[in-house]
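One chain follows as structure tokens, the form predicted alone.
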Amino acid sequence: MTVRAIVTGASSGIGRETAVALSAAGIETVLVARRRDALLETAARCPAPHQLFVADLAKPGSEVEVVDYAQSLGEGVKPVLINAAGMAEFGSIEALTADSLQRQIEINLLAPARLCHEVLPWMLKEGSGHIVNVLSVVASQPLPNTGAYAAAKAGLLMFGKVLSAEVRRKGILVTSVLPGAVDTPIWDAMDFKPNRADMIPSSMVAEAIVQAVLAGPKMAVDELHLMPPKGLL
């Protein structure tokens, strides 16, 4: 069966990377990010066929309008769905503004959440599919001054898991992804990083992901613990 995945967060790190490395194994993909200029850079990189769709995830209702475009390019295919897209703002419980506190809630969790309810009837019509959720091992593990993106890491574990529970012999997989320190562009802004050099290059990352997706239909990868050789960072 043909395999289209949703790559959200297409425009750099992990995401970006992924959807190289999915396009590269011959995989139909449709990238999604807020920046088209970003998402064309990524499109010159894949050379499986590919189709662009710009989106504010954080903005309710942009999840229906991203599942229906990508399932209007045909059906009969198998759906998978890769949330990568996130954002991160460290710093302590105390000096967390509700403002910070409110976009990490709503990028890392309930964005890739309702991406996951939206895309569900499209795999459940086509009897196969697979949800990868990109995390963080602060969803299982705490760390200071990361408290609203691990509550929203280890929420969106916790969903993906109840997820998987329910639909898992209907033919849909859910795989988590909890890496540690990882080179992105997502340190860029940050006062505090360990050194880069240290880090899993986000190539890697999304190898093994799409080892993950292409490990069916005999084996199942419901969680993946990517860690820098020298430690969590």
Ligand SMILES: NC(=O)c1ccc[n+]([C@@H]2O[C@H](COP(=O)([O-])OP(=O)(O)OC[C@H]3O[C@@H](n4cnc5c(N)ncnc54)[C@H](OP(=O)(O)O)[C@@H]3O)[C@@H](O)[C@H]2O)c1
Contents of the next structure:
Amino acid sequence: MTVRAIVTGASSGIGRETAVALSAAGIETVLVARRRDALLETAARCPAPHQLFVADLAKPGSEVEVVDYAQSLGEGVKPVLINAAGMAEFGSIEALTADSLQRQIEINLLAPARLCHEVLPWMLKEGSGHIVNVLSVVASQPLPNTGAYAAAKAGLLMFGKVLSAEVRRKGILVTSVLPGAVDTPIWDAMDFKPNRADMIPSSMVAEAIVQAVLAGPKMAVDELHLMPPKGLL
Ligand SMILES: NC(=O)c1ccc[n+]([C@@H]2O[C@H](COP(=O)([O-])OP(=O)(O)OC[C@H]3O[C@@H](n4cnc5c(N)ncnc54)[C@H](OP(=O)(O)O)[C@@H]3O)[C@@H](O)[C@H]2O)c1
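Please supply the corresponding structure for the form predicted in complex with the named molecule (the preceding block corresponds to the form predicted alone).
After this comes the whole thing, all chains and molecules, with the earlier chain placed first.
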């Protein structure tokens, strides 16, 4: 059966590497992010059929356009959703602004939850599907200065668990991925500068995600904890 994966955050980091690795495994991809030029760079590395879809997922309603587009490419496939788009603004809760709280919850919790909700009818119609939510180790471990980000990731962790309990017997799997620090451009803008050489290579996170997706028919990978060997960061 043809597998078609919507990959958000496909213009950079984990999303980009996951799209490339899925494509190398012969999976069709729909590459989603705001920056077309960066999506084109990802597309150039994808050997399997792929499409670009430029969207700002922080805008409610964009999830409808993304899923409608992916479905319009043809039915009779196994739909996969990789929620990798995300952002982080680290700092103490005391220093957190209302705008930053809103931004982080919007893109790290509400946007992926809206996509899960929107893709579900298509997956139920096909009788198969797989959702992978890229969370963070801070979804399950309190780390100072990550309040809003951690709250969003923890919220999506439980959203995915409930969704899984509701739909796994209908052929739809949900995998939550909880990585520690991964070497991606997300760290470029951070004041906090851990040693990038100690972080997990993004291509290794991507390979783990592809393995979880490919395992789908025979084994459900519910949660993946991926840590840099030296520890959290
Ligand atoms: N790197 C780490 O250490 C680490 C650890 C644990 C978890 N994570 C999680 O892994 C995921 C990927 O992060 P990364 O490290 O790969 O970061 P990254 O390289 O900065 O990539 C973030 C991606 O999210 C997309 N994005 C952000 N806001 C968006 C919006 N409003 N609409 C559409 N797309 C948007 C960006 O695309 P555009 O800018 O083109 O829109 C980009 O493709 C995130 O969910 C992050 O929280 C990262």
